[in-house]
Each structure stands twice: as C-alpha cells, then as structure tokens.
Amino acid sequence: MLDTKDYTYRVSAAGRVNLIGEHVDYCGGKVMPCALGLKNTVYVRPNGTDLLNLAWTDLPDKVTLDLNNLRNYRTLKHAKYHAGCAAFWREAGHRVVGCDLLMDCTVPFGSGLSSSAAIEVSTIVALAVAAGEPYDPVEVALVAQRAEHEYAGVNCGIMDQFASANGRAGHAILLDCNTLAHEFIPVALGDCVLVIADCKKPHSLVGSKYNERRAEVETALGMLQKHLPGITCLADVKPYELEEYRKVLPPVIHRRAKHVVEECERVRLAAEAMRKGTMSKFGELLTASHRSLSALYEVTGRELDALAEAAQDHRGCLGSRMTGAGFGGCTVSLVRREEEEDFKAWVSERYHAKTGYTAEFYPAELADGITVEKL
C-alpha cells in the first residue's frame, strides 16, 4: 500500500487508445483517440528547495533534478521526461517550484497506449498545482509534446499528449491535428465492446522506424507541393489528387502517402458511423485501417498482424486493428458483448500458436484525461 499521507496533491493523466486515424497526426490529419482508465499518477508536495526529488512505486530509482540545470538531463533513463517537462513548462512562462514527486503508473510500458504522454502530462500538471498555478490542458499537451521531441527524441504528433490531457469519460475526441479544433463524440457501441490486446513484443519508438516514416511522408509532402501548391500538409491531399500525381513519387513514398490520404477518409467515415451507431461499418473501417498500416505503411510486423488476423477471424469480431505507432504494442477490436470471453480465448490460443507470445488484455474503460485531487 502506498504511503502518501504527507503529499499535497494526487494528479493523474490518462493513457490513450486511438480508435482510428493512425500515423496521420503528424500529417495534419484527424484522429479519434479516447483517454483510458489506465493512468500515470503523481503524488506531489512542495519542498521549499530548488530541487525536484523523483521516486517511483515500481522502481528502486531515486533521482534529484536541479531546477537551475534542467537542460542537462537528457541522458537519464527515466527522469529525462520529467526534466524536459519542467524545463519547457518554465520556458513557457510558468512558475516551477522545488517539490517531491512520487510516480505510480498503470499504463503498460511499451504497449502503444502512450505511457510517455501520461507521464509527461501528469508531471506538468503536478508542477502547476504544486506552484499554485492554473493550467490549460491544450497548452499542457503542447509542452508535453515538445518534451517528447527534444528529450526523448521521438518526433511524434500531438495526438497522444492531447488525448491524455483533454480526454472525456465515455467519449472519443475527433481531433484535427493541424488546427487542434476538436469535438467529443459519445462512444455508444450498442451491443458491442472494445477489447484491447497487447502482443507483448517490446518496442521502442526511438529505436524503430517511426522517425523514418515521418521523414518519408515529409518527402511526399514536399514533392506533391510542387504540383499542388495550395496544400499545407499531407492530409490536405484528396485521393484523386494523389492518384493524379502518383508517378511523381517513388513507389515507397507513394505507398506511405496513400495510407495517410486514405486513412484520413476512413476517420471521416468512422466518425459518421459512430454518430449513427452503425457498428458494422465502424468495424469494417478498423480492419481496413490495419490492412493499410500493414501493406502500405509497413508498421505492423509479424506479431501485430497475427494478433489482428486472429481477432478478425472470430465470429463475434466486427473489426480489429493495431493502435499506436506499431512495431509492437496493442490492437483494438470491436466485439459483440456476449462473445467477449470466447473472443479472448480464441485470440489467445491462435496468437500463441503462431508467434509463441502470450497476449495480454487490458480494460477499455474510457475515462477523463486529467484528474487533480487535494489530499
């Protein structure tokens, strides 16, 4: 049991599952993430010094950061996220005071459910409340994204941090990653449930091809802008325009762009299906998204493909896709409620037989993004 009696606040930020709209957030597209009940929680108390003292409930590490030296902690294994958040929050004009921070994370690491975003967002909000300052969740997300870029070395889009900071229980966020305009769509699944399955293959975005994919779509954008000068991001390109100019793109670059352009259309259709409650259509779009991520964007891999295919083959599954950056991590499946337990057993057996890995299933509770409690 955690000994938290001497702390002042409990601050939590959510992990997220992205229902659809993968690898389009950094291309200016729309996405549909939901904040999860899996969270990073920070217990915080001001300590009257110029030091941040960090501790974790599941790690023996204890780290002290000097508030006057925050730019020099990029090489730390765990605390670099907190150092980056503190540095950039202060650079954004906010007061940061010395405090003790105890971290407790229930978002599985390496699962593709955005543990890093939950850590970043909860750290910034904890620093804000410790200093007695108000905070704007959108600004929190933007500062957290900067920490991910400059301290963790992942050139991510805004989706993960935005969902973690702005999520609303029972809703998906339809987020325009180009403008940050967003709306909340009730997740009304009728007789279906969402099932999140982890392929349990460890992944690292920094060591993967994530940054390579971003470079490829930026190449596609630059080449297409020579013929379509009005576009500002790849999400502006219409499917017929991409087809018209496909010959100006090398084959690999065309495949990456084709995924982005078609995935943006799938998000539009998925939002429409969710509003109408047509779950069969929503499920079809999930499966189509996975196939595109596998064949065109090539970010799934053997394990995620095996997990999604096992899910898609079950009679109670309306659709399944990888969620997150890929190269390991999770799938999200739309499953008829009465078939949920049989679905899990089916997927577990077939996935293990094909890969040797044992899948793990996580609750798909859709929760608020940030919560703050005075202790």
Second form
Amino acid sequence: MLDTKDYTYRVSAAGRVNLIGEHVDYCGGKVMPCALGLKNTVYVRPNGTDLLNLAWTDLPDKVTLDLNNLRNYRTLKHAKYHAGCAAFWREAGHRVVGCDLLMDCTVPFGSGLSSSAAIEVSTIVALAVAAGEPYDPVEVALVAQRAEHEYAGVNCGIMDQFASANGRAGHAILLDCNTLAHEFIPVALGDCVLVIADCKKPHSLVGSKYNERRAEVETALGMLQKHLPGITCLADVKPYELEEYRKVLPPVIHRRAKHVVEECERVRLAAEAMRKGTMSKFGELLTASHRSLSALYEVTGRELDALAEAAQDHRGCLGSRMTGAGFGGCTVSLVRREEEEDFKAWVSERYHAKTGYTAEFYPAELADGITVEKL
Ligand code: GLA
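What would the structure be for the form predicted in complex with alpha-D-galactopyranose (GLA), rather than the form predicted on its own?
Whole complex next, starting from this chain.
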C-alpha cells in the first residue's frame, strides 16, 4: 500500500499514443497524439533543504540530488530525468526548492507510450507547484524535451512532451511541430474503439537508431535545400517536389524523406477523416502509415510488423500501425467495438505463433495531460 500521507501535492502527467504522424515531428510536420490514462504520478512536499530526495513505488532505489550539483547526474539510470528537469527548469528562470518526490508510474517502461515524457513533465510541474509557482504547459514541454536531449541523450522531437503536458480528455492534439500551433480534435470513433497492443520485445538501442534516423533526414534536408532554397524543413516539401529531385539523394536517404513527406500528407487526410467521422478512411491511413514506417523508414522490425499485420488481417479491424519511435513498443488499431474481444484473441494467438512473444493490451482511455491535486 502506497504511503502518501504528509505529501502536499499529487501531480500527474500522461503517457501518449500517437494516432498518426510518425517520425515527422523533428521534420516540422504535424502529428496527432492523445494523452492516455496511463500516467506518471509524483507525490511532492517541500523539505526546506537544497536536496531533491527521490523514491519510487516500484523500485527499491532511493536517490538524493543536490540542487547545487545538478550537472553531475547525467549518467544516473532513473534520476537523470529528474536532474535534467530541475536543472533546465531553473535555467529557464524558475525557482526550484528542495523537496521529497515519490514517483508512481503506470506507463509501462519501454512500451513506446512515452513513460519518459510523463516522468519529465510531471517532475517539472511538481517542482513548480512545490515552489508555489505557476507554470505554462508549453514551456514545461520544451524544458522536458531539453532534459531528454541533454540528460537522456535522445534527440527527440517535441511530440511526446507536448502531448503529455497539453493533452485533453477525449481529444487528439493536431500539433504543428514547426510552430507549436495546435488544435484539439474530438476523437469520435463511431462504432469503433482504439486498441493498444505491446509487442513486448525487449528493446535496446532505440535511442541510437532514433538519432541515426534524425541524422538521415537532416542530410535529406541539406541536399534538397540546394535545389529548393525556400524550404526550412522536410515537411515543407511536396511529394511531387521530392520525386523531381529524387536523383540528388542516395536511395536510403530518399526512402527516409519519402516517408516523411507522405506521412505529412496522411496526417492532413487523417485529421479530415476524424472530423468527418469517416472511420474507414482513418483506418486505411493507419495501415498505410505502418507500411511506410516498415518499408521506407525501417523502424518497425519483425515483431511490430507481425503485430500490425495480425491486426490488419482481422475482419473487425479498420487499420493498424506502430506508434511512437518503433524498434519495439506498441501498435494502435482501430477496431469495431463489437469485435474487440475477438480481435484481441486473434491478434494474441497469431502474434505468439509467429514470434513467440505474448502481446499485452493496454486501455486506450484518452485523458488530460497534467493534473494537480492539493492533498
Ligand atoms: C519518439 C520521440 C518523438 C517522435 C516519435 C516518432 O517518441 O520522442 O519525438 O519523434 O518517437 O514519431
């Protein structure tokens, strides 16, 4: 039983599922993530010292961070996120006070549902409320992203931290990652539901492969800018322009860029389909996105392909794709409500037969990003 008495606030930030717009956030594209009911919760109380005392409900570790020494903690396994958040929140001009933080995370680690963004965002908000300061969720997301870059070594885009900080229950965020302009689209699925499935493949090297993809699309941008001087990011490139300059790109770089420009177009169509309630179209776009991530961007791998394909083959499934960075993690599928249980059994059986892994399903409750409660 969690002993949370004597804490002052309970602060939560959400994990996320991205509906569509994968590997385009760092190319200035639009994405469509939703905040989930899976959360990292921080119980916090100021302690009158210069220390952050960290404890976890599901880890035996206890870590103390000295606020005067935050640069020294980049190699810590779990606490590096908190150290980075405290360092950059303070650097952004905010007061950080010593406090005790007890973490309780229901976002499964390594599932591609952004447990790290949930940890970062909830930590920053906990530090803000402990210091009695207001916070702006967009600024929180940007500081959290910086912590991920500089303390976790993943050169991520803004999608995860933004969704974790700004999500709204029952909605997807249509976020322009170039300008951070965003709108909320009600997720009205008619007679369908979203099903999130974890391929459960233990994944390593996600960060290094992710950074490699980022470098490849930056190469593509640099090469294309010589011919299209007006573009500032790959999302500015139209599919026909990419084909026109196909020859100037090495084949692998062309494949990466093709995924990005076509995925941007799919997001536009998906937002339109969601607004109109055309679920068959939305589902087709999910499947097309997965195929592109598999064949052109090469971030799926055998397990995610097997999981998505088992889903796509079920009669009640309108579309299925990997969500998040890839190389393991989860798929999201659009499934007719009355077929949900049959779908799960079908996918589990086929996926296990093909890979030997047992898929796990998580509830796709679409919740608010941040919640703060005074205890
Ligand atoms: C990870 C990153 C995001 C985004 C996705 C892929 O989740 O943190 O910024 O790039 O991968 O869409």
